[in-house]
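Let's start with one chain on its own, the form predicted alone, as C-alpha cells.
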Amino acid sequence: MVDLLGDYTIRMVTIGSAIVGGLCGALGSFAYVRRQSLVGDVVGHAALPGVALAYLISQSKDLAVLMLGAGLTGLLALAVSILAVRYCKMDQGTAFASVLSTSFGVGVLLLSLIQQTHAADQAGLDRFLFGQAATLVEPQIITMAGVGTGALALMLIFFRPLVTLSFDPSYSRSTGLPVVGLESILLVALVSSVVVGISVAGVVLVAALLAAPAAAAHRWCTRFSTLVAVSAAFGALSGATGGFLSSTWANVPTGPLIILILTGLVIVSLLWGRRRTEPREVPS
C-alpha cells in the first residue's frame, strides 16, 4: 500500500477524497441536527449553473474560478429557498425541490450551450455532474484544502453559538445572539463544503457526503461535539478508502464508491449503534 501511495494520481485522489469527506462530515452534522440535509442537494444542483457561468465569463477552467461561481449560485439558491419558506409560506421541502430542480435544469442547459459553442475548450466541465476525482492535481488539492480550512475555521470560531442556534433558535433570539449573522456564517460554511465536494462526488451525489457521515455517527454519540468529530472521521475514512480503491481498480468511479462505503457505515450503525431510537437532538 505504501508503494501504491507513491503513485502521484493515487496519492492525489486519496488525499483529495479524504479532505472532502472530512469537511462534509464535520459541517454536515449541523445540517443533520437542524433537519436540513436537503441543503446539500440544493447547493449541489445550484452549483452547476455557477460552474457554467464562471466558465462563460472567465473562459477559464481554473478550479478556484469555477468553485467561486458554484459558491455564488449555491448561496443564491439557498437564499431564494429560505425567502420562499419565510415570506411565501411555502413548505420547506417544496421550496428546496423547486429551486434545486430549476437550478439543475438551467445548469444542464448552459452546459449544452457551452458544448455547442466552445467544443474545443469545454472538455472536463461535465465532470461536475458526477465528479472526476481522477483528474485532481496538486494545485487543485491546495485550493480545496484552503477553502475547507476556511469553512472549518468559521465553524470552530463560532462553534458554541452555532450549536445553541441549531438546537434552540428561540433561546438564541431571547439571549440576543445575532441569529441572522450566525445563520449566514453557517450557510457560507455549508456551501463551501458542498462546493469542495462536487469536485469528487459531483452535483448529483454530493448531498450524501453531508448527510451520511452524520447519520452514521449519531448512533454512537451522546454529545454534539463528539458527533462532529466522529462524523468528520467517518467522512474522511470513507473518502480516503473510496479514493484509494477507485484509483487502484479499473473503471471504478470515485464518488459512487465513496457513497457506497458511507451507506455501509450507516447500515452498520443502524444495526449495532448504541442508540436504538432516533434522538430529537444530540446533547451539546
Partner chain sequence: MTSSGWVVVIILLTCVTCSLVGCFLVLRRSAMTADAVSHSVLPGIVFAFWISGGLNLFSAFLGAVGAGALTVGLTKWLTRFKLKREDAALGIVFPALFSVGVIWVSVAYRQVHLDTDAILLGEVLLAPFEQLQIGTTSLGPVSVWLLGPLLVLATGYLKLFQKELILESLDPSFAKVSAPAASQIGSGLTLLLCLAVVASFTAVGVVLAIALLIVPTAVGRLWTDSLRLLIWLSVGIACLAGGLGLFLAFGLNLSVSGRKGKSSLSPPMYWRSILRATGTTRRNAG
The other form holds:
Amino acid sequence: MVDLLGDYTIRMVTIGSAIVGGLCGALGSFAYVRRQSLVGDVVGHAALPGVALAYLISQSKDLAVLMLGAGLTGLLALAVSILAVRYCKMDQGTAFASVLSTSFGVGVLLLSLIQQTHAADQAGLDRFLFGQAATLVEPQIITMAGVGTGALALMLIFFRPLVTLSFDPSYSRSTGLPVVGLESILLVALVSSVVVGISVAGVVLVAALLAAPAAAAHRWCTRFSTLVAVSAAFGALSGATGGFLSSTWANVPTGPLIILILTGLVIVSLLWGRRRTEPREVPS
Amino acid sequence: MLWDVDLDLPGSQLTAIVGPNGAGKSTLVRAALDLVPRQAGSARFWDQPLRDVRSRIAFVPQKQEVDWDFPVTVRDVVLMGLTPRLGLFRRPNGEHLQKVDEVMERLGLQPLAKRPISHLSGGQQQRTFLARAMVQGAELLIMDEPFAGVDGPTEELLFATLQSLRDQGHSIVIVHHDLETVAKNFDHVVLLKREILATGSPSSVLVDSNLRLAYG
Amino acid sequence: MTSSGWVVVIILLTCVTCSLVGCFLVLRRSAMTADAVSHSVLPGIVFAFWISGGLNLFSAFLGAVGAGALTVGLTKWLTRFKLKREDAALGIVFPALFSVGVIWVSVAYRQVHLDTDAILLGEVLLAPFEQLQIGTTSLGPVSVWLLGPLLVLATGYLKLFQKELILESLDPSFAKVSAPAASQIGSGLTLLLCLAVVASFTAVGVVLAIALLIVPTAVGRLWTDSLRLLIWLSVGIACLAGGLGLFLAFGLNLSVSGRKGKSSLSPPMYWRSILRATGTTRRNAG
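What's the form predicted in complex with its partner chain like, now that we've got the form predicted alone?
What follows is the whole complex; the chain from before opens it.
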C-alpha cells in the first residue's frame, strides 16, 4: 500500500479523485436539498462547447484554460435555463433537457471542426467527454485544488444565508436577504465544482458526483451542516478508493469506477441508514 | 389578479384576510412584500417603504411551499430567524442564542429542539415558524394559511399564542379560509374577492349581504 | 435510392417520431427522463452484445430498450419509496448504468470495436449502408425498417390514447385513483420513448436525440397553448431544423466522411437555438 502510493501516477490519480469527490460531495448537497441535482448534468454537457472554444481561441490544452472555457459556457447554460423557467414559465426539466442537448450539439460541431482543421489534435479534448484521471499530473492537480478551494471558501463564507435561502426562498426574500446575489454565488460555486469534476468523471457521469454522496448522506443526518460534511467525506472516500483501484487494475477507467463505488454507498445507506424510510404522509 | 386594492390595516391587532378560493388573498400579501410583481401601486409599512423595514416584518409562507424533507432540526429553523439581523457574515453570539432558547421555551418547543422537521405535526410546524418570526424580533407577522391541516385543539393553542403576541403590541395579519373561527378570534377582517369587498370589525364585515357578494 | 436520399428519409423519420413522442413527454414534465434513458442505452447494447455474441442492430435494439425500461423503473421506485426526489434518483440511476456499460466495454471487449463515440454521437452517413437483406435481395436500410413502423406505432398510440395521456399529465393522482388505465397508458409512453431513443441513435446519436425529443416542443410551447397546434408545430419545427441541418451540413461540407458524419446534426441544433430565442422574445413582447 505504502509502496503503491509511492508510485507517482497512482498518487496523483488518488489525490486528484479524492479532491474532486470531496468538492462535488460538499457542493452537491446544496443541489440535492434544492432538488436541482441535475444541474451537474446540464453544466457537464454545456462544458463541451466551452472546452472546444477555449482550445480554438487559445490553441493550448492547459487544463486551467480549458476549465475556464467550460465554466463560462456551463454558467451561461445554467443561467439560460433558470431564466427560461422564471420568465417563459418553462418546466425545469424541459429547460434543462433543451439547454443541455442544444449546447452539447454545438460542442460536437466545434469538436468536429477542430478535428478537421487540426487533424489529430482532438486527443486532449476527449478527456472531457469521458474523463481521464489516469493522465493527471501535479500542475493539473494544483489547478483543480485551487478552483476547489475557491468554491469551498464561497460556500463556507456564505453558509448561513445560503442555507436559509435554500430552505425557504419566500421567507429569505421577505426579510431582504440579497437573494439574487446569493443565488449567483451558489451557482458559481456549483459550476466550479462540476467543472473540476468533469476532468475526472467526464460530462456524462458528473451528475452522479453531485447527486449520489448527498443522497447517501441524507440517510444518516438530520442537520444540514452534518449532511454537507458527511456528503463531502463520502465523495472524497469514493474518489480516493476509485482512483487508487483504477490505477492499480489494468483497463478500468477511473470515473465510472468512482460512480459505481458511490452507487454502492447509496445502496448501503438506503438499506441500513438511520433515517426512517417508509413513505410518510406528506403534510398538506 | 387583483384590482383597486386600497387598504389600511390597523396596528397591534389580529387581522384576517378572508375570501373564496382564487380571490387573491395570498397574492395580496405577497404583492405587499414584493414577492410577486405588481403592475402598479405601492405598499407602506408604518409609513415607510418596505426596504427600510424589512427586518421588522416576518413572513410565514404556505405549508406546501416548504420542503419538509429538508435536513434541518427545529432549532436550526428557529436560528434562521437571526439571519436578517446578522446579515451575511456575522455569527450568532451568546446573547442571540439565549434569545432563541427563551422563545423556544415560551412556545413549548424545547423538547422538540433536536427533532428533524420531517417528524413534526401540523401544529408543531406552525409553532416552529412562529418561533422563527419571534427570534427575528418582528413587529408585524404575516402568515399565509397557517391553519390549513391543523386540528381543533392545536388551532386554539396557536390562537392563544397569537393573541398574547398581539397583547404585547405585535401586529398580525393572517390569510385565512375558515369563516367560522373569524368572529371569535380576530379583531379585524378584510373580505376579498379580486377587490376589497369590506373591511372592519368582524361583526360589521361578516354580514349576509357582504357574504353573498363574496361567496354567492 | 441513393445513399444521400436514404439519409434524408432517415433524418426526417427520426425528426417526426422524436418530436411526436417528445411532445407528450414535455407535457408530462418528464423531459429529463429522455436524458436519462438516452444515456443508459450503452449498457443495454453491451449486454445484447454479450448475449448474442455479435453486434447486430436488432439485438442492440432489444438490449437498449430493456436498459431504458430499467432506468425508468428504477428511477420511479427510488423516487417513490426511497429518495422522494426525482432529480437525485435520475442523477444516480443513469450514471450508474452508464458506468457499468463503460467498465464492461473497457475490461471485456477491448479487442472488439464497439465505438462509444458512435453511440453517443451517431453517424448518420453510415446508416444507409446497413441494409436489411432477405436472401440476396436488399430491402433498404435497417434504420428505415425500424423507424417507419415505430412512427406508425407512435402515431397510433398517441392518437388513440390522447385523452388518457393528457389526463395523466394534468393530474397523476386523480388518474391513479379514478382511471387506473390512464396510468398504464402513461407507462406505455415511456416505452415509446425508449424505442424512439434507440431507433434514432443510429441516425443522430443519443445526446442529440434528446434535442429532437424535447426542443421542438419547448419552442412550440412558447408560441401556443393549444395542444393540437402544439403537436403540429413541434413536428414542423423538428423537420425544418432537420432539413436545414442536412442542407447546411452538405452545403458546408462538414460531413464529407463517415467519421465526420456525427457533426451533420449539429447545425440543426444551432438553428433551433436561434428559433428558440425568437420564440422567447416574441412571447415576452406579446
